[in-house]
Every structure is written in C-alpha cells, then in structure tokens.
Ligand code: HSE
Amino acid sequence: MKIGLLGFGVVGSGVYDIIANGTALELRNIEVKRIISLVVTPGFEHLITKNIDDIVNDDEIELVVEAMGGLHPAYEFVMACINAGKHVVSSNKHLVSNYFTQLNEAAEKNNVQFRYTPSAGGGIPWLSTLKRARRSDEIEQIWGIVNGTTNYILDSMVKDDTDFSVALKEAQRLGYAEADPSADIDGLDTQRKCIISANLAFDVVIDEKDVPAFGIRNITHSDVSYFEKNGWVCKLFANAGRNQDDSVYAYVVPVLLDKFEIEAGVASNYNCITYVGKYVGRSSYIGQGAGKLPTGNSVVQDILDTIFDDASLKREYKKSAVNNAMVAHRYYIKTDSATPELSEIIEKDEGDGRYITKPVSIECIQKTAEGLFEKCPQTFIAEIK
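Answer block, the chain by itself, in the form predicted in complex with L-homoserine:
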C-alpha cells in the first residue's frame, strides 16, 4: 500500500523510520510515496511537497497519516483525503476531539476507515483496547495519566529536585511536549485525550467547553515538599465516568495519590490509563505516552489494522452534555487569595496559604477556582484521592 504523510515532525518522521527500516513481514508492502511538509529535510526532496493536491489527486495513495497537529489546515486536509476515498490515521488529539463527529461521519459516507489510536496514550494501544472492551463490557469509569510531558515534569521535580522550567525544557528537547507546551501544562492536551477516551467508552460526543481542565503550571517545590510530608504524589489525571442517572462526567485535575497507588510510581514520560468494566473490573495500561517511535509505532499499528482488519468496530456516538455535579472530592488549594466561596468549603487551614477542602463537587471547585485564579493567577489546585 502506498501512503501519504501529512507532517514530518516528531511523529511523522517516526512513522517514516519504522516503515522504511522495520523488519516485520507486515511492513514490506507499505511505502511512503509523498510527504507534506513546510520544511524540506535533506535527503527527502523527492518525497516532500507543500501542495496537498499532490496527495489528494494521487490515486495510488490509499491511506494518509495526519501528524501535523493543530486544527487548521489539518481538518481541511484530512477531509479532502477522506472525500477522495483515502483511509486516514491521525495522531492529532486536538483534531479528533474537536471534529469527532464530522470525521467519523465523513469516513462512513466515503466508505473508508478513520483511525486515531495514537491520539491518546502515545505508544499504548489504549483506544483500540477501549473499543474492543466496549464490544462486550460496560465501561463504568476511566482515569489516569495521559500526558507524558507533565508526568515527566512532576517526576523530575520529585526525584531529581529539578525546577519546573528546566524539566519542561528537557521534555521539549525529548520531543514529548506540544509545539506550544501550554497545552500540556494547562491540562488541555489531557482534556482532549479525556474527551476522545470518554466518547469511545460511553458512546457519546462531548464538548471541550464542558470539560473543566486544571493544569500544573503553578506547582512549586514547596507544594511538592508538602505532598511528600503527607505521603502523597501529585499526578495530572483525566477522569470520566457514568453517573448513576446515566449522564457522563468528565474533567481534568492534578490529583494527590497515596504513594503506594499504581499511578504514583509511574515515572518519566510514561502514561498509566485505566478503565473499569462491569465484567472485567479494573484494567490498567502503562507505557510510553509520547515520543517519536512509541507514537510512530501506534500509527503504524493503525495502518496495519486498516489493511488487515475489517471495520466492524463502528459504533453510534450521541452528542451528550457533561454532568460534573455528582462527583465529590476533597481538594488541596494553595493560594494567596481569599474569597467567600473558598471560606465556605475550607475544612482545614494548613497555614502558608494552603487549605484542604471538604468534599465538594467538580462544579463547586470550578466556580471557586474561577474566583481564585482571577485574584491570584498562581493558585494551584489538586484533588485528594
């Protein structure tokens, strides 16, 4: 099969290397025919073009890998390829979470496959597993670490006493971080992966604006020392699940875990993602959540599934509101500010601007957070598990 690559950055070049150099029998008949890239990498002049029509109008290209990132022109390029009858594999969580319905519907209409396993979990076959799980089981909850960059930062701050900004730079150098790393440290990358996972797990289509996301931008060494004293480890979690009334909750927040929990020991850029099924119980997956070859390998697996598999895993997804009113937790809040909303929910004042709240809903903490961030942008909030 001849394929086209949209994007030749970290993931795109990983896909190319695996296809060009991999020795597995299955890879033998796959060839990268064209690459869309704004930069012409020496040695690839014969493959690189800036013109999407060179791929869209090439009937020999049957499958296109989108690894450009961002919404535009990725959406227009992918739609053009699908409408031209080409299968698409995307690693772009921003695109998949925002255009979930449009892309799936267009693929169905054109009788092609649209796969996106690498868009959440990096090298972990998380989404393909979730899709299989849904065939027989009922997913009750999903949670876990789905962002390699923030896990790398949090781990380095604890283990090597590294400063936040130094650890972030290293995560960028290693190719884990997004082009604009705010998406990682403000929880938006985790939010997108949470949405895609929740859509698959619960047959819904949820909207970014309904999924609150707290990040780790404001965590400091003094927070980390305080957590260590209490036997806690901080990790950034995606959370989603079914409420008792069948509605779905979904949110992103740093969590404070007992140091003996599985996720507390997850190091470096690794992800650890869990689903709880009615029949299978807890099922957790650990692996590299970001990086050139792990994510590239996940793309190649989706290419092989497109070639060898049928498309029998199709489902109907319904547009759905998010209901975060029914999930309650205690929170750690560190802030220089005070608001009436905060006073109402404090259970313990730990001094130095640190508070432990009573159990409150996500909705309540979101409302409290808005007031606090307005007065003190350095506020840090984490859920206590």
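How about the form predicted alone, since we already have the form predicted in complex with L-homoserine?
Just this one chain is shown here; partners and other molecules are left out.
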C-alpha cells in the first residue's frame, strides 16, 4: 500500500521511520509516496510537496496519515482525501473531537475507513481497546491521566519539591511542553481526549462547550505540601461515564488521590487510563502517552488495521447532551475570593483560603467556579476521589 503523510513533524517523521526501518513482515508492503510539509527536509526532497492535490489526485495513494495538528487546513485536507476515496488515519485530537461526526459520516459515505487511535493515549492502545471491549461489554466509566505534560509537572513538584513555574520550564526544556503550554496546563488537551474516548465508549457525540475543564495552571508548592500532609497525590484526570438514566457525564479536573491508588504512582510523562466494563470490571493501561515513536507506532497500527480489516463494523453515534448533575464529589478549593455560592457548599474551612466542600455535583462546582475565577483568577480546584 502506498500512503501519503500530511505533516512531517514529530509524529509524521516517527511514522516514516517505523515504516522505513521496521523489520516486521507486515511493514514490507507499505511505502510512503508523498509528504505534505512546509519545510523541505534534506534527503526527502523527492517526497515532499506543499500541494495537497499531489496526494488527493494520486490514485496510487490509498491511505493518508494526518499528523499536522490544529483544525485548519487539516480538516479541509482530510475531507478532500476522504472524498477522493482514500482511507485516513489521524493523530490530531483537536480535529477528531471537533469534527467527529462529519469525518465519520464522510468516511462511511465514501466507503473508506477513518481511524484515530493515536489521538488519545499516544503509544497506549487505548482507543483500540475501547473498540474491542464495547463489542461484547457495556462500558460504564472511563477515567485517568491522558496528558504526559501535566503529569510530568505534577510529579516533579512532588519529587523535586519545586514550584509550578520551575517544573513547567523543565518540561519545556525536555520537550514535554510546548512554548505555549496553555492547551496542556488548562486541561484542553485532556478535554479533547476525554471527548473522543467518551464518544467511542458510549456511542455518542458530545461538544467541547459541554465538557468543563479545570486545569493545573494555578497549583502552587503550598498546595502540594498540603496534599502530602493529608496523604494525597494530585493528578489531572479525564472523567466520563453513563448516568443511571443512561445520559453521559464528562469533565476534566485535577483529582486528589490516596497515595496508594494506581494513578498516584504514575511518574514523569506517563499516562494511565482506565475503563470499567459491566462484565470485565476495571481494566487499566499505563504507558507513553505521546512522543515520536510511541505515537508513530500507534499510527502504523491503524494503518495495518486498515489493510487487514477492510470490513470494519459501522456504528451509529447519536448526538448527546452532557449531564454533569448526577455525579457528586467533595472538592478542594483554594481561593482569595468568597462568593455566596461557595459559602453554601463549604463543609470545612482549612484556613489560608483553603476549603473542603460537601459532596456536590460537577455542574454545581462549575457554576461556583465561574464566580470564583471572575473575582480571583488564581483559584485552584481539585476533586477529592
């Protein structure tokens, strides 16, 4: 099979290296024919083009890997390839979470496959596992660490006894965090992976605007010290599941875990993702959630699945509102502000602007947070698991 690559950065080059250098029998009949890239990498001049038509109009190219990132022109390029009868594999969680319905419907209409396993979990076979699990089981909940950048920062703040800004700079130096880390530290990357996972697990389509995301931007060294004294470890979680009325909840929030929980021991930039099935119970997966070769390998697995599983099962995804009113937890809130909404839900005042709430719904805490952030942008909120 001849394929095209849209993007030749970290993921795109990882895909090329695995295909070009892999010794597995299954890889021998895959060839990268064209690469879309704005930068011409020495040694790849014969493959690189800046014109998407060179891929769309090439009948020999049967499958396209989208590793550009962002929404545009990635969406337009992918749709053009699908409408030209080409299979597509994407690692772009922003694209998949925003255009889930459009891309899947276009693929079905054109009788091609649209695969996106690398968009959540990186090198962990997370989405492929969900696909397999839901064939015979009923998935009830999913949760866990799906962003290696934030996990590295939170882990470093404990191990190195350092503040957030120092841990972030080190993450940037190591290449774990971008120059603008907002998508990671504000929970947006985790939010998109949560949406993709929930869509797949529960056969729904949910919107980003309905999924609240609390990040770790405002966590401080004093917060971490307080957590340690109470036997807690803080991790940023994606959370989704079915409510008793069969509606779906979904949200992103820092979670305070007992130090003996599995996720509490997940170090550095590793991920740990869990689903709970009606029959199988809890099943957890730990591994590299990002990176050139881990994510590149996940892309190649999707390519191979496309080759060997052309008759993939078609599923119907229904548009679904998010109902976050039925799931309740206690929350840790640190703020210099006080609002009437906050005073109504406080169970314990810990002093120094720290509060423990009564069990309240994520919908309630979201409304409370809106007032707190408006008065005190440095407010930090974490769920107590």
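Since this is a predicted model, take the numbers as computed values, not measurements. Numbering follows the first chain given and starts at 1. Just so we're on the same page, rigid core means the largest C-alpha set that superposes within 1.5 Å between forms.
- Superposition of the core reveals a Cα shift of less than 2 Å for residue 76 between these two forms.
- Once both forms are overlaid on the rigid core, the distance between the two CA positions of residue 161 between these two forms is 2 angstroms or more.
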